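The chain below stands alone and is given as structure tokens, in the form predicted on its own.
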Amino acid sequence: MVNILHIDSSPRGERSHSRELSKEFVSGWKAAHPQDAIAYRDIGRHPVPHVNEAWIAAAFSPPETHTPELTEAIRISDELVDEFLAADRYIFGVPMYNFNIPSTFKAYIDQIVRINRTVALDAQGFRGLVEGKKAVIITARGGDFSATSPFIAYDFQEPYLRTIFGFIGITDIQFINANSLNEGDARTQSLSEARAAIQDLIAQW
């Protein structure tokens, strides 16, 4: 059995297209291995909190010496890494806002990226601690930013998730692009082409 943990980060509902997508992406995969375990969080309508100067002081200093104040500071955080290092597989839906993710998904990745539960630092510098671990990331852009198009040096999004998941350790990570969605007869092919690219994943994966 392999522990899935599926993430959406869009505060829209039905109209989100990464909804939309990584949803049809989990049913194909419950589909195919309906013995796998699937946990979910959505934190685009139930966000988690910012880091603040308590979170800092608690992730940078022995848990033994927390006072209650910094234990609290800390335990959504330490919750959220326990599930994180849970599952085997993620599957993230992420909007693109202003050629980067959602505000949401970057407060996520800052509680779960910690010295000495994701990753380490030693003499040789950082160390990735989650390894072994596979991620798909759905992503939905309003505009085209794929490899061939002009604007490419704006996407800000996959290059930011495959550099901050690789420095946890997870460097098996594959992107699914929907772009072009603002753009009419684009956006109908776009997300033809996305879902049939969900299905090639599902059966590789």
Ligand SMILES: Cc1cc2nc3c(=O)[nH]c(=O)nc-3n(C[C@H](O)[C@H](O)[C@H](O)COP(=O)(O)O)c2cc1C
Second form
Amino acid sequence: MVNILHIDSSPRGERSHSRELSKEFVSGWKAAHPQDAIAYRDIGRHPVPHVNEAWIAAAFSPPETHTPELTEAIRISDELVDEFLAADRYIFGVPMYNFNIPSTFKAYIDQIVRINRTVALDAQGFRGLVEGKKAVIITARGGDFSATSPFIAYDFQEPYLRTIFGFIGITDIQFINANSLNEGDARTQSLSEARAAIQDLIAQW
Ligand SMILES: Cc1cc2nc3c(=O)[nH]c(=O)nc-3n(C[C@H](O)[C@H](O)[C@H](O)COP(=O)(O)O)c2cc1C
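Next up, the form predicted in complex with the named molecule. The previous block was the form predicted on its own.
Time for the whole complex; same chain goes first.
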């Protein structure tokens, strides 16, 4: 049995393409692997908190030194990290906002990138602690940032996500980028390509 963590980050409901596509991946996966356990978190509609001063004090000091206030300040982060580490695989639905990820997804990343929990720091530098895991990241973009597009240099979303998840040790990441979703005819084509990519990946992942 594989434990999967499925996260959506669009604030939109029925109209969200990233949500619709990540759901399609999960439904197909469940049909093919009914024994797997899938946890779900909706940070688009139920955002996690931003880090604050007490969080920072708690995250960068040994837990055994924490006052009750510092324990409380880091509690949600601890729960999110526990949930993250309990998963073997990840499925993320992520809109492109201003050429990058929505702030809700960034707030989540700030909560789970934690020294001594998901990344270690020693004399050799940083070392990711989240090893042997795989991720599928399904993005939704209004414009076209595909390899042949003149706007590929504006895509800070896929490079950032590869970097930050690689930083904590997750390097096996498959991207399904649904481009051109605000571009009329191109949208239909893009969605059908994303759907085909989802079915292919379900068969191979
Ligand atoms: C605040 C905001 C910023 C956006 N920025 C971009 C952008 O930089 N590039 C782009 O191609 N589309 C941009 N879009 C369009 C979204 O990426 C597109 O609507 C996508 O489908 C949103 O994901 P969702 O359908 O899952 O909600 C933006 C949309 C919003 C609401």
